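The chain below stands alone, shown as structure tokens; this is the form predicted alone.
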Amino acid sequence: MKTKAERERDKRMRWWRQARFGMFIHWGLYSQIGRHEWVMNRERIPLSDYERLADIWKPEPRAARFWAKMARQAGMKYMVMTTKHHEGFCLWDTQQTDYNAVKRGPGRDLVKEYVEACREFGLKIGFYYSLMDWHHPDGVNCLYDEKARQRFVKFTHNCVRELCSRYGRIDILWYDGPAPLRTPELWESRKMNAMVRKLQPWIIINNRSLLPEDFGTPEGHVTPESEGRDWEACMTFNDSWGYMPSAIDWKSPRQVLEMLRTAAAGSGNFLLNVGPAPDGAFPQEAIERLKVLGRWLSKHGEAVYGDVDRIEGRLEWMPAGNWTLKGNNAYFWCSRWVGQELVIGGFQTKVQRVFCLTTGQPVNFRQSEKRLLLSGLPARNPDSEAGITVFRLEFNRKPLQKLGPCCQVIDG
């Protein structure tokens, strides 16, 4: 029997668990430099030099509208944007510091524009907020001076309060950078998050205020957390979170879809980052790939969205591809085409029907005790977008596949 708190959390998490796929946006003063979002720290740029970027930044009006349009077109269900990154520049009209988008170069509330864009395109709204702050005078001293810590924590809580009280319903609070303070007690995270939940009762909070809260956040890898724990993997489209025009290692749609599959197969979510240019434009490489993802998901979305189960302990990898699972249906993502017949071994459950999402056609099959043979397939992979064809295998009960590392087959 679940507790009241667990039942309430399940209600909050319901939409998120169905959504599976979101867009991360890293946008700030560092976008003008174009050498990574950590450029201020890594290149030890003097504060006085870096601050000048705040006055010359002139992004195009309502740039976020294009982001939201692309996210929706790509099959994403929510967005998370950096309201303040480690550099300390606030993208909203905060009363805590003049180092913000309204009082400096942009001359307007960029967070408001983002919120309006998300609502226009029916996307859930997430705010990223960096606890770490390279600009605030107490951002480092808080580690050594108790009065500095109190001032910095007050500043932090007040910033979060503003974000959660000015824009209507906010769906996700995505903390980051809990440094240099190393415990939730020093950040007073329980107090801060209780305030957030009072202002936004339905909000979902990540684990980077050093409390577990609603979901974990593996970064740079797609690794399921323990069963029963909600999680979301975040990855960059290339090797930088912020705008970096020299980046060439763009992930292909095929790579992105495999990461999305891995996340869904572990009952997790996948947050894919784009770093807009200073004016707010998306790199063309991102636009092209997002369009491909959207076309692919328009055909194959049922293998991703909704109540996806963990495959661990139920389905096993195959040389030709891998799985997602929903109830009695197993979805085989065939990413290495083997020709007009596909053989899958080890099913302990009876297949009732096989359907190809890619072609929209039923598939002939024959099942013996140890092998399932799909026949009459095209000679070449029918998916022209990413080379990933998906088959829905419908079973009489929740499927179970057992192969293991070694076996002896006498009769197939």
The other form holds:
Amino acid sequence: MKTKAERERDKRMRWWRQARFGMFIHWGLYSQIGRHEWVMNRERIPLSDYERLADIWKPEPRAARFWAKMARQAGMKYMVMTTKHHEGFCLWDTQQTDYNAVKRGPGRDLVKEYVEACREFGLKIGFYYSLMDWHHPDGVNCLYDEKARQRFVKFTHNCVRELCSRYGRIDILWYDGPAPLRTPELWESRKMNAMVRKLQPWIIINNRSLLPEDFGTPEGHVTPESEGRDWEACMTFNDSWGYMPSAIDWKSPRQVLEMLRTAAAGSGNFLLNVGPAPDGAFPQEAIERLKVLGRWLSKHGEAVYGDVDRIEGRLEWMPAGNWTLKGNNAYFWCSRWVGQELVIGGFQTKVQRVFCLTTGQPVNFRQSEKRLLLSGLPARNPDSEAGITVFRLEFNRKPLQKLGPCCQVIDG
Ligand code: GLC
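We have the form predicted alone; now please give the form predicted in complex with alpha-D-glucopyranose (GLC).
Following is the full complex, with the preceding chain placed first.
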């Protein structure tokens, strides 16, 4: 029996669990330098020098419209944008500090523009908020001085309150960087999140205020968290969260899709980052790849979105590819094409039909006790976008594939 709190979580998480794929946006003063969002800290840039960036930042009006349009086109269902990163510059019209986008260079509420863009393109809205703050005068000494801690925590709670009360319904609160304070008690996170939930009863909160809340946030790797715990892997597109033209190791659509598959197969979500240029433009490399992802997902989306189940314990890895699972259907993502015939071993359930999402054609198959043979396939992988062809294997009950101990083969 689920507790009341668990049932409530199920309700608010419903859309999120079906959405699977979101866009992370890192945008701030650091975008103007173009050397990573940690540049202020890593290069020890004096605060007075860095602050000047606030006055000269002139992003294009409503740049977020393009992001939302791209996210939508790429098959993403939600966005999460940095309302304040570690640098401390607030992108919204805050009363807590003058170091904000309305009072300084941009002269506009960039969070408002982002919210409007998400709504226009039917995307759920997430706010990233960094607890760590390199600009706030108490951001460091809060660790040693109780009065400073109280001031800093008050500032933090007030910022979060503003974000949760000024923009209508917000879907996700994505905390980050709980430093230097190291416990939820010191941040007064319970109180803060109770306030958030009062203002936004449907909001989903991540685990980075040092409380578990609604979902875990593995970063830089896609590894399912334990059964029953919701999780979202976040990943850079090119090894930097903030805009950084010299970071040229862009993940290919193929790599991104494999990560998305791993997330979906483990009942998790995948948040892919883009660091827009200071004017708000997306790097060309991101645009090209997002378009490919969108085209691929428009054909193969049913293997990703919706009530996808964990494959763990039900399906086995294969040399030619791997799986997602949804009810009575197993989706085989074939990324290493082996030719006109494909054999999959170990099914204990009976296949009724095989359909190729990529070609839109039914596939011939023969199933014996230990082996499933797909035949009459094209000689080359028919997916021209990412080289990942998906077969839907339809069963009359939940599929089960067991290859048994790895030393075991079959006779004859
Ligand atoms: C890392 C980075 C930080 C970024 C975050 C996103 O912690 O240091 O800059 O915002 O990842 O999850």
